[in-house]
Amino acid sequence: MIVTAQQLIACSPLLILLLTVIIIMLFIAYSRNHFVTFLCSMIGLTLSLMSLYMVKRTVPINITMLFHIDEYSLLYTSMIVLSSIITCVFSYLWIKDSFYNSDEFYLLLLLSTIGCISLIIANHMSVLFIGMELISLPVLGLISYTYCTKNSLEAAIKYMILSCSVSVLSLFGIALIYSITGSLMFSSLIYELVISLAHPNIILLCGLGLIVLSFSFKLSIFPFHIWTPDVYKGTSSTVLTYLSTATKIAVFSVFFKIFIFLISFHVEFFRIVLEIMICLSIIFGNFMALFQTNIKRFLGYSSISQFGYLLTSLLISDDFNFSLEVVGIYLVSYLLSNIGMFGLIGLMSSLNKNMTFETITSYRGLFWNCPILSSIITIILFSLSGIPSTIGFIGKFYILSLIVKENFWILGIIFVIGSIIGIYSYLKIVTYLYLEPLVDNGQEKFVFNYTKKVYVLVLLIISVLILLLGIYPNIVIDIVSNSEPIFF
């Protein structure tokens, strides 16, 4: 097998991250130094992000039969790497102050990022499975990193047991597909489905069903959401910055790429199952979020409904480009809101060591102590709820347009009901920010040193981006429209 220079360039984001992992391992073996490991990770991730500009000139391209890189995969790879960079930034002080074994955190983060990128550019079932495992196993380590704190080990064990069970089912699904197609290439699967549209093979559908199940688990789609609130509650805010964004964006990008085909070829079985899952995810996620008192559990249930909305993009009948825009814009909105929200929770916990800021009531009166942080939270929550002038509103508007365009009236009613419940839940938290603070709620005046001011600046940039892209979304729309996947 001969690998060309173009193929090497196309693989450069992955190769840079692999090289960074090796360098960090050598540093750890020689002498532990948290700052050097952090610096190496940041340089590796930044170079990986910058290399995407060079890769853009070589795509679309196949790297053997295992990987396929096109502009679609570049868009989502950039989101993953951006999420990892911001997680690195927010983790530095948290790890420095809390752990001896700090260097391994960056190794786990980089390995999981490699898994995410592998999944996005996968063109073969074996890469799909390995990519999913390469995401999950380091994430398991990240979740249990704070093993001394309450709920952390419980979250890790829950995630491990459910993730392993789903992996076994996913592997069985791949085996069933192979037994019918005789190949593990995505194209063989699609070909087999297309030629058997009139009488679909039951074994093939069972295999695909098991793959859908594994995707649904990773995306916390109802009824496979059971792990989400508990794992969110037991995981540190810094890890959630990555877990809630990078892993889900990677899984959804490949899910969309494969299953948009099934819908566009009118595989009714998947359409019906998908519609049921969308309706239940929207209603259940929003309804359960309404009763939460813990902010992480609230955001966990919120993510169930957010991906319920996003799955609507798979129901498009013919206008594929519109569906592509819906996914791109919604995921950009989701990325900015979640890294902002979890980054902010982590920052506030580090500013006041006496409070974890995990209960919603602990945010009461925040505006009177720190107007800038409360303003950032307000913008992020407005975006998540879909209030106008934010990128979140543009994402929700696109989904509603798709529902109206395709005449999904029942889904439209569910969308409106879910959105109303969701807006009420988010505004309830916003209201807490501006109430008079309680005398004994433990909040103190925040004091920002130089490093903390950098963190506030990062959060401020994120909130400005949320507003800017909400008022002028053409930048995102143009990027997303030009990132059409080239199918297999």
Given for the second form:
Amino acid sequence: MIVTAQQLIACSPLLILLLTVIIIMLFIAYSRNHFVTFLCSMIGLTLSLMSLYMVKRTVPINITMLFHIDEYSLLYTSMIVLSSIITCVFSYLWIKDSFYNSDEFYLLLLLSTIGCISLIIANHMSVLFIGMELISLPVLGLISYTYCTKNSLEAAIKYMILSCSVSVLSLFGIALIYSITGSLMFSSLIYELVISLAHPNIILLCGLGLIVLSFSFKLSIFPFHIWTPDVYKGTSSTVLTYLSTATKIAVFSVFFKIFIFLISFHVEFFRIVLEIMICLSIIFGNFMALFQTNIKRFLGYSSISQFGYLLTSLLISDDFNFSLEVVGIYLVSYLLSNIGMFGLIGLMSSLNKNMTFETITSYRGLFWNCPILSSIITIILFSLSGIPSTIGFIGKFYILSLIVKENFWILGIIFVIGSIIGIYSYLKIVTYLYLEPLVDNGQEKFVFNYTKKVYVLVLLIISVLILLLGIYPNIVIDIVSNSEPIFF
Amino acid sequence: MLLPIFIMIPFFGGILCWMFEKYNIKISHYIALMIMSIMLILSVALSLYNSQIVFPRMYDPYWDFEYNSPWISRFGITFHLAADGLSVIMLILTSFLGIISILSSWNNIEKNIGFFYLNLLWILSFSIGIFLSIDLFLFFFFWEIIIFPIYFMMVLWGYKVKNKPMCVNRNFFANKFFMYSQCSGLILLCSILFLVHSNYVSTHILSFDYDVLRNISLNPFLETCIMLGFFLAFCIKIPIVPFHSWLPDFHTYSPITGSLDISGILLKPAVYALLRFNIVLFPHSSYIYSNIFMWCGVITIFYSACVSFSQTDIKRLIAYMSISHMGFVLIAIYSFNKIAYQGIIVHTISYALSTSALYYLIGRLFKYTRTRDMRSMGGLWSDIIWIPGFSLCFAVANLGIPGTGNFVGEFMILLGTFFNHSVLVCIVAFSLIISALCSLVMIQKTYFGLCSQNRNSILIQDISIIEIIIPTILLVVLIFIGLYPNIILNIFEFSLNNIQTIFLNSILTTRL
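May I ask for the structure of the form predicted in complex with its partner chain now, the form predicted on its own having been displayed?
Now the complete complex, all chains and molecules, led by this one.
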């Protein structure tokens, strides 16, 4: 097996991160220093983000038979690395104040990022499986990082048991596919589907179904969503910045690549199941979000409905370029608003040691104490609910136009009802921000020192970006529409 | 570049007000006033320029002013602004009421005055955007975005009820308004997308442009569906009876200037949009459903006039009366008659003026008596100088007495509608009695009758000069329109002709 220099270059984001992991491990073995570890991981992540520019010239390219890199995977890789960078930034202060064993956090984060990237560029079932496991095992460590706090271990155990059982199922699915095709390459799967177009093999479809099931567990689509609110509640908000964005984006990008084939070969069963799942996710997620008092649980439920909206992009008949744009734009908006929201919750918790800012009532009257943070939350929540002049609206606009284009009447009605319920539940939080503050909600003690001002600046940039891209979305549209996958 | 300036000036002016707040509070006042005066002068200049050139072209784009630049080229969305007489008259009214709003908030807003003016000017800027935008996406954009400044205005400066649970809080009603607007917006967005998509399917031109979509021919079922979507969206904002419940609550809990704005400015975009989009884009189905819509209007008129009787809060009473008047407008829109159309504009304008004046006077009254409940008022006539007299004038104008603009508007609407729908007009004419009764009850309970116990019977003399100037200006304008309505009619004559020709043509083809 010969690996050319070009292939090595194409692999460089992955390699840089691997190198960073090794360097950090060596540092830990030598002497523990939180700041150095932080710096190392930041440099590693930034370098791997910059190396994407170099990779852009070599794509599309196959690296051995395991990986396949094209413009599509570059886009999602950059989104994931961005999310990891922001998570690093926000975790610095949190970890410095709270923990003795601080360096392992970055190690786990980087390992999970490597898992995400390898999942995105996977071209082989084994990479798919290893990537999924490489995402979820370090995340398990991250979830249980605050093992002293109340719900943390519960969340970790819940995530572990469910995730492992689903992994086993997906492994079984891969085995079923292997039993038919005799190869683990994606292309052989496609080949098998093409030649048995009229009567697809049942075992093959069962295998695919099991893989899709494991994807929908990771994305918390309706029947497999049970873990989401509890895990969100037990996890610290800094980890959630990563967990809610990077893992889901990575899984979705692969899900999209595989599922778009099932649809384009008109496997009717999958389409019907998917439609039911979308409708129930949208309704259920939005409806349950209405009754939440904990803001993390709320965001967990809202992410169920967000991915419900997003899955609509898979239900297309012919022109998959359009749904590619839908996915890109929607994920960009999802990334920005979720990073912003969880970063903000983390920042506020670090501003006041006695409060965790997890209940919605603790945000009461924030506007009167700290107008800048409350306007950031307002912009982010409006973007999540899809109100014009935010990037969230552009995403919603894309999905609605897809629904109109494909004439999904029922889905359209569900979409409208769901988003009206959704807007109401987001608005409830926004209203809390502008009520008169209660005396004992501990917000008067906000003091911004130098590092915290940097954090506020980062959040401000994110919210301005949300607004700017909402008003002038051409930039994102151009990037997204130019990065289409080249299949196998 | 002329038309974007109209949107930009108040937009950036608002930001200026906000920035200069910290130096001196008075500066924000003067900046806001200056900006709206510039706007008024500009829009009047536009109308003068407009009336000089009249050249009838039927199928060409008939805009007097146009601005077009690409925006989101992926969807064929352009930043397309255009103005004809109809838009210009709305511009004049918006900027005029803007000045009145600024003047009326002169000494009343205590906290965050810069941010208040930011919101106020943004409301004006976005509503001007609604009147000028011709691209449907742009229209929708302004239609939705105008909600935010209103929402913040209501949440931050609204009427506060002390020691009451959450459900009667102003935030609750601000949310209610927001939800209604969002429902309206989502329905509108879906309908616009359906329209654009069906245009794309038939012609393979992906465009949100009104001028392009105007020539579309749809199959009847689809046209009906889309038309109903548009109608529902505008209906919620006008509002028509089953969807009206946000308006009285909104008026009750919004600040005085805020409700002055919404009565004057926010009800008009929906009327404008019905005229501009619903009629022109879907002439056939509008014609088929016109009877049903007109009866909706009749129900609106009678229902809300009756409900306004039972109100004890003056502001709610006026709010219900304004819903009732919107029923007239709906009837006129679907009467397909040119005189009625002219009536709509005159009626909308003069109604906006008289209602704003009434809200303003109630705001003053509230300042002196600290109540809006009519049960605890009474016998105020001799205690407060000026205000009762003005209130009487505007209440009488509101019920449409000859000599005021309201009379001209109502008369033209009824006259125009009578040609085709005589029975309906006969029924509607009875509502004038109810609305007259409402106005009189309001005046009687507030200013005449027995003095109630719990008011301080001090003679209130120290009324500032602004408090007299504002109602005087409004009254003068109202009477001027009443006596010489041609000045308004001339401005939009030509553009109304255009709208009317479009559906007359289509009705002819329908009948064939």
